[in-house]
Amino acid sequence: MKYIEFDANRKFDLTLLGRVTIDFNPVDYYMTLAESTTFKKYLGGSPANIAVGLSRLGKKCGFFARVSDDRFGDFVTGYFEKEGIDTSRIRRCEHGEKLGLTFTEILSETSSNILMYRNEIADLQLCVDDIDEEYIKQSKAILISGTALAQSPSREAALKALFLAKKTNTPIIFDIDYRPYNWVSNEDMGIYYAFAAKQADVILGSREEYDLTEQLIEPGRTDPQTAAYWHKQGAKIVVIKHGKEGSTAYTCDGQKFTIKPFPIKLLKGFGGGDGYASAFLYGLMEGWEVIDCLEFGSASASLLVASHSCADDMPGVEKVKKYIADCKQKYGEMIARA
């Protein structure tokens, strides 16, 4: 069944509003970031991932965003024209604020840590004014990141482009994106993750994400009880994540699918997540069942945490689909499939 509707005759299969960073990931990995000595750079940030994720894919991505006017927001917006994503509504900074700085640090193939430098960060100086309605209206489809609703300007340009998507009839994806920097407190997080969730059509989370977005409506509720919740909102498909054991994605037609991690050795604890989102949108756009966009995504997320970069490491189309089949002919057909 077709749970989504895109319409074919807008040039861009996903416009991504949200944050555009840069990742250093240690060379000289399972080791502490306090012995680390060398480190790759990336380009970072989940929807600047998910953008580059659904270009090698094949798709066209639109992209709303603000970078530092220096030599680090000339790497992104070259990385980005290079992977055929457009520029158009990417805006440098006016008063000399940088892009966000990742460093990763990979303790051992199942740990992992995460230090974010946020200060004064260019991508929540996306205003109001970057946000055109002619751009979405090109659009088959929006993806917001919670991140971008954690600081002004930024909140407004996000419910600017949701009104606006509202408004031309554009699909809403969202994807709650946790990260604790840059919110006042778990309350504020929990107001804007809930009222960008009411407009979604597809909603990407992990328990622990959807637990904050519920925080102040009803807390402690069961998965089937957050799915039914966010369908009477008007939510097409609610996608629930839970790492290792694997994720759900529950219909408005009262289905639920499930998929379990593909096996792989893994090199790191992150990155999977971006891998996963593209993979499975890409399968939807595609039109395919939902197990099977789950399978896709899935078998995405497994290559990427098996990779150093997230980013640089995005599969096409064939190497994800070969994978898989590989998987299967080794593990058996229902390797993944719950």
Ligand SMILES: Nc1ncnc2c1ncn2[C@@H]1O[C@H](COP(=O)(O)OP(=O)(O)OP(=O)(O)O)[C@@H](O)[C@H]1O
Given for the second form:
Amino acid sequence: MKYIEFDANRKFDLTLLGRVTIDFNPVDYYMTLAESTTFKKYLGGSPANIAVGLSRLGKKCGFFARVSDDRFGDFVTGYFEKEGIDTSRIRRCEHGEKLGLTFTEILSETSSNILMYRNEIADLQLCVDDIDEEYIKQSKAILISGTALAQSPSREAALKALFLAKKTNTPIIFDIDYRPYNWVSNEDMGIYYAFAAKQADVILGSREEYDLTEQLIEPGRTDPQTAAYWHKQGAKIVVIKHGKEGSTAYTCDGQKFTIKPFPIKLLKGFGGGDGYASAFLYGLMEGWEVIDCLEFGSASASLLVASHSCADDMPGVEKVKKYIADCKQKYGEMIARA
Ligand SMILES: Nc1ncnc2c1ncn2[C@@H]1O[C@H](COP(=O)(O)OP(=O)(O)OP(=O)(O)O)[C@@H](O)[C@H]1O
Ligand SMILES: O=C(O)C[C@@H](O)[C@H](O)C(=O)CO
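Alongside the form predicted on its own that was just displayed, please also present the structure of the form predicted together with the named molecule.
The next block holds the full complex; its first chain is the one shown before.
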């Protein structure tokens, strides 16, 4: 069953809007960030990771972003170019704003945290002049990452992109993407997350992220209630993630599909969402059944939480398929299908 119509005549498979940052992950881990002394630098930022993930899976991505006008801006732009992600809409900040830096802490085999430096942040300088209708018309779909709604002028840029996507019949994917930094209040999230979700064809989020989105509408909903509400608003697919417990996709025709994580030795508890999103969306674009998209996303997510980085370790199609096949051979065909 196809829930989203992608226009095959458009140049980009997906154009993403949001932050491009840098991750510094500890080489000496199983200790606090204060104790770690050596870090490996990776491209970061959830939407940027998703773009890399889709590129590794053979998809062509466009991107709306502002980056710092310094060596870190050079690094992330050069990384995108090497991955084949279009950089024509990546613009440099003009007033010294800084690229977001995420320092990660891998405390133990089951606990990790991230510390994000986002003062005078470059990505929130994205502005309405950066968003053009022609570029969106060249995109089979657009993904808005929720943190882009945290502050102006990025907020208005994201709202303009939503408006132009609707105008050009471009499917909208809203990744709620809760990061507490840069939001003035939870109420702001309740306003802007909800507005974006009302425009979306596909919504991706954890239970916590839906709770933040629904706080001004009806707090305390169950997953089925959440899905039913957003389907009424026009969403075709509502994906609700529950970390290591797995995730469920609710489709607008009343079906639900649940997937569990594949068995893996966890290294870090983050990055799974980006691997999940890129692989799930890949399956959608390939016209797969939703359960197969979920399985592919879940497998990619498991590979990512077992890896030291996010972007650098985004897998190709064959790696994900082999991992799924190996797990099924070892644990049984229904290993992840609840
Ligand atoms: N401990 C784990 N073991 C195996 N898979 C996991 C684990 N944690 C997360 N995942 C996988 O990653 C997917 C997304 O993780 P999660 O639900 O935490 O979303 P998220 O908060 O968006 O992730 P991120 O931390 O990347 O932002 C899960 O649905 C699951 O498939
Ligand atoms: O999304 C962020 O800004 C943090 C990322 O850079 C980091 O890789 C992560 O947590 C991915 O989910």
